[in-house]
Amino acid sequence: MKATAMAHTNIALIKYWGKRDETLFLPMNSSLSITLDKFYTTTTVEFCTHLYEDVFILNGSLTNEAETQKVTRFLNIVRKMSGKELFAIVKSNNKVPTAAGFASSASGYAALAAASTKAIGLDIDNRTLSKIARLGSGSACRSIYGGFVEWQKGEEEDGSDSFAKPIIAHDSWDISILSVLITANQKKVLSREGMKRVVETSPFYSSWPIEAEKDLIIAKKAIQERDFDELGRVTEANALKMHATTLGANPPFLYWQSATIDVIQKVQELRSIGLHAYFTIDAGPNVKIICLPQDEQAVKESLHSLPAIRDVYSSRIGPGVQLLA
């Protein structure tokens, strides 16, 4: 009994912030991403008759106490949907630099969804797929699919309406997403803990979700329009709007550095040239930025030219979940 998966990360362009249910991870507002052709996991699990414990081996190295729990919480409900109450050995190969705002709880839970479900003998359709995913990292349910995609807050209490959907095949636009790494170091604040002290005490928080809304309409239309500047502005002033409320949180917090701010500036006079590029910041330092193809080198040659600059990686639209064995 054993399967493997790939499942690439994926950036939001209006992004997911807050929960109505922390059990059930569902989302006050719904959200809307772009996955990556750069960044990915790959995972294989091995439900196994003589093992008396998961085993979690991440990047060749056998994990701690508290990272092996989590992915036991996970199979717990895999195992539970089976009616079959076997351990397993879970290896996972992460390409994402790990909790820096590269989202690769994303790509590590869609693909330990698709690999475990697919090695414990569940038949089940992508939808189904992607509210699993979304029991382990909230936006992992978007990683199920390529391309553009909408994560549905959903209304419903037990999560059934929560879910994540296509809007456009991921090779029907071709857009450059460049990924600005400034540090990758582990957050001070991850982005769960960030997200909870935001609801609970912010008070431009209750804004957010109404706000949140309104953009999605208009990135959904830029999309279908192929409008990319209507969606590039839209996308930066959701993430602006994102990382206000965080400001006005109990203790505040604030995960920008200078080299974050340094970045924006020069989207900024970038677009100023008549270059278009515009960026969007997640619940991390680093900054990844949208631009037109004939202008990515332009503008990756550009970035590189900031001092405090690590890297910049370059990808394209990237492909849903895919089960390699």
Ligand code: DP6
The other form holds:
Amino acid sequence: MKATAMAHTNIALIKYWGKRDETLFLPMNSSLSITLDKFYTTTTVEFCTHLYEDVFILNGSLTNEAETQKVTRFLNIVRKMSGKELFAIVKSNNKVPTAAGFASSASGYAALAAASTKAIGLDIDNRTLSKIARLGSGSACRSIYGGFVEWQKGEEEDGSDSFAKPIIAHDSWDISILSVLITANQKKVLSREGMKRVVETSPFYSSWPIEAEKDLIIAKKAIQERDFDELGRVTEANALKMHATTLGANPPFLYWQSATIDVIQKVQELRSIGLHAYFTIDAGPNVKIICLPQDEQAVKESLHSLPAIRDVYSSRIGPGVQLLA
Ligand code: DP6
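Next up, the form predicted together with the ligand in place of the form predicted on its own?
And the full complex, kicking off with our chain again.
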């Protein structure tokens, strides 16, 4: 009753921002992401008859009760599905740059979903796996697939039609993704809390789901036509609209630091000299840049000239979840 799975992180080009159901992790809007090849989580789950609680070892260390509780909450779903009341030892390793603050719940829950369902003997397809991963963290449902992935929000109250699906094969369009490290400090407003606050209090939120759906249509067309600049433009615009909602929240908040703006301006400057580069920003100050592989080196070099940049990590498009054993 043991299995190991590996899942890669993903970066949303059209953001998931706001839930219509917090228990089932049902989003207000559909979203679109790319799976990265460099950052991933490998997780081994072993269900044992002699355990009386779950044990969670992350990067070689036993985790605290709060972290273990999150895993237990998730494993309870898998236990319920299988009808087996067994506890597990979960060993998880995050392959992300040390202390880079890029650790993602997306790869973590995608790997945990795949390893735990396999270990407990459930035979499920990727669509079902995507729905299960979603119950750990919304963005995890997209990490089941490689390449360009859409999470369709669905309409059903039980979440049965809220899952991710691939848009094009993961090796059919070569794009470079640069993760720009500004700070590895813990973010002040976690994405879960931030999206809840904007849904409940931001007067700018009501236009977000409408805009996101429009942006999604543009992004999908750009991907089908392999129109990188069109995809880049809508990616940037969508990220800015997401961050605009935070300014109207009560209390208001802003994920950016001054260096975030330095990177935004640098990317705009690079475009004015003919490079194909566009930024996106999640619930924190670090910036991700998508660019054409031919421009990657020039973009990287120009970023290193900014004093507040601590590091830049390059990735390409990565694969979906894999069972290793
Ligand atoms: C800004 O998936 O981390 O990165 O579902 O509450 O676990 P929960 O949130 P999470 O939110 C990700 C938000 C985002 C945008 C995105 O990845 O689409």
